[in-house]
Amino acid sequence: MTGQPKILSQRKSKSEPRQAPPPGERLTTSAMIASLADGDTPTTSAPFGKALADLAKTRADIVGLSADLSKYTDMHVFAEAYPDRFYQMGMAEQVMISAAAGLAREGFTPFATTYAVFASRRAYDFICMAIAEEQLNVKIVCALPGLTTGYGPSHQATEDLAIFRGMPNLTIIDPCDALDVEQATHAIAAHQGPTYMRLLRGKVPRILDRYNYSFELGKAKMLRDGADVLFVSTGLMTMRVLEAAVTLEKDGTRVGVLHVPTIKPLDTDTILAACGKTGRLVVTAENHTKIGGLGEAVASLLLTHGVAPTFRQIGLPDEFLDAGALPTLHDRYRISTLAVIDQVRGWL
């Protein structure tokens, strides 16, 4: 190729899916730090951060830990404000897990931050032993959860709903937007027992504002309802399935979005509810390959009460992904609005 790479070009409007470059063509945005909103669409910087800082001025047992990443999982909010209730581990994501479980014990309330990948990879057996087993009040939050960085296999914690699924004691949360990760701080706080959250950090965009939403754990929630096409979704997601059921409702193709933050433990009365309403196609969307994650939870609980509605799953593939440019990688695996709207075109 020659010549120097182009932008991908913002939409005109918020209806408007983002459109792929043309063939041969690539994208310069960052591969760590890209933001996931539309240059329309509003964000708030550091919700989590902000979040935490604001829990602790009434939470004296509120103490942060990070693994050398505290600006990158906007922990550094919270160490500003809070210096004396912060620990820096440096570079040792299981040493930040025991010393975790440690402050636990003690009667404190920590909040664990580093990479996704970190955390599920390196740290698992410390997760299971030393927090899960003795369900202890440690909060997991890491960032980069999912194809939300091109950095490439060594960052993208592709797998870590389905490793964390299968550890007993261990809530799991994968919020959508900055109101999502706000709403959920508070909850994992007031929540006694071990918590992992998959975590929008930096920019995150502001999605349900619109939809009247509040979180609530271990519910799901009905953003809006369709006769034709449910998306059953969680993370970021239901920002994409959000932005395809306008699109696609111009086809005169109904849909309805089930937003699921809550993984484990999983809402199956609504889940039950909503998808066994009959003659519409039901899509479960997660970015996390679909191997483990929420589309197979989904299709066992169906499975098993004798639901049996047309089922697709769009999701990551079982595999390693490339490096690259965010956009272009949410092309390329299909989990972008405008593939979202191609796959269910299809489907319909």
Contents of the next structure:
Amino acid sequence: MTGQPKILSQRKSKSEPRQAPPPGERLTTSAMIASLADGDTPTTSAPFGKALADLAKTRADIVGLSADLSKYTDMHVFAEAYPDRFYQMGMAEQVMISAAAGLAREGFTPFATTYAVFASRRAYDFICMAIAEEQLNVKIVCALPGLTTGYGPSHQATEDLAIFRGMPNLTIIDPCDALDVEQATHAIAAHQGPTYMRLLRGKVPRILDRYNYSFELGKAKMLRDGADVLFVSTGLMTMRVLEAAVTLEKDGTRVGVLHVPTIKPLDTDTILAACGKTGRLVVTAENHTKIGGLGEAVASLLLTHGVAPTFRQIGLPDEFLDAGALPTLHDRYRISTLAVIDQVRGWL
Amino acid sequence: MTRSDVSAPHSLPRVANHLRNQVLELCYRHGGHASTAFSCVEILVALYHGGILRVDPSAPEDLDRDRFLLSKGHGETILYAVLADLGFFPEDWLWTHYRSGDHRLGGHVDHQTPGIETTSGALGHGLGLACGLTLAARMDGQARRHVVLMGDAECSEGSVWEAALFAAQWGLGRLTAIVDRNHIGSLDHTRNYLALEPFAAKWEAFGWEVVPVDGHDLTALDKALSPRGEAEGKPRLVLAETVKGKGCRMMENDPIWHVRPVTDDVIAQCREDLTWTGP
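Now show me the form predicted together with the partner chain, since the one above was the form predicted alone.
Everything in the complex follows now, all chains and molecules, and the chain you saw is the first one.
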């Protein structure tokens, strides 16, 4: 399941945006599940698993559970380091979540992993009633958020944020890169309360250390400022819009990027202040359907507070998506860097 | 928190009848699933008044307490009556707070009520939760027991069987599940839609020790539920054969009483049925 960067990288250098292969050239199946990194971007392997194992050195309350997906959620790193604190639950998401709730009731801090589709679609009632309603300290960490697998709708959690945003008490995190994943893992472990975190797994790109950035729970961070366009982005789309910003700058467009890794509770003050600066186009960008995710959360916030910039959304369409190679799909569904650039140019 | 701290066994049938009357009055005044509660009155009396559970009304959060989960959360009225009778909260709460909108005694069991471990009402949750509680006790080296009461119709939920597999796999010997086998779901007899038989054989096949018992026989229940002191081993399934609506003749074995309210036209007959005639 490790990445095959050459397949994903259609570029000669990192300054060149990623693009889909030419017509007729078909990417191999491995590109469906490959790492999100291209050949030039530095990566960190299994940042979540390593961070969790690191935390567990001093936190005897941390236990791990996985619904038969430890290797594919980077939980295996923790499981190998702390076999006595790891439970392989089998493909049984309902009992995994219920058991995690039971462990949390007794003072443990369970980290439960599966794919985002299974947590959000199958285990919803159990997360809602066993964990969120009682504000139990369970961390649900899920791989394959949004369009990060080419395996089709059964594995593509394109609506997990929409599903979970309506659940009271739940904190929701969508990290951008390896640094974000590492720091967010520590932050959610320190936070008392139920948390859902979208996970980038395997060889995860590491780009945010180029910015004066650190993850803070509940905080949005301005990574760069610019007077013409403001991207309000989350998850891996922050990587995409940072790349798009470089190209757009060459057009003479000044671009700001506000990274919003905490989807709930939303950092309303920072978002309102950034979007309230007059004269720039506000573009939300998320690896998620345009329905019910960051874009609509920001739109609702702005409208409620009478902040009315020109507003556009980048995100996945309200469809069940195709199976195929990820670069092809990211282009098709308009979340690749080139597609971001193209859309913004059209709106300016 | 020893078994001798609570009522003497000979008084238990009288206690059960008293609590059944309280359930009837609660349902008459504020609604509730009377027949669902009636089928498990003796089970709860055996657990609480019979002293199977080591719990202390004056210290409901004591770490060493046994954990009881009412997974069939629609039977809340009998649990409230039991807890009030033992002093977990004042008895007048039954009459002033049940379904009054202040969270003290909710429409289905709620973890905010003293003596109640967890919110329930969405079915199929309790057994998995108890698996987590039991794992926690094992990791903490604690000797407490964990008892879950499920409805038989609740066993239609796939999550029950996920948890059943898990408990057997991990040898959760300190976990006891009781199934209130009253043969009726919310609308019909279970045999008419998702038949459960051979029910005991299913649990045995899943790796559980199955103990069949008459769910209205307090002496038999005491024997079936008594601790064995084994930390590890097979989880225990007490299959309690019961009558839904037990005690009120018009309710007994009639599915409609899962939801039919206790109204003015039936209350007199129900009260008469529950008039104590025992020793």
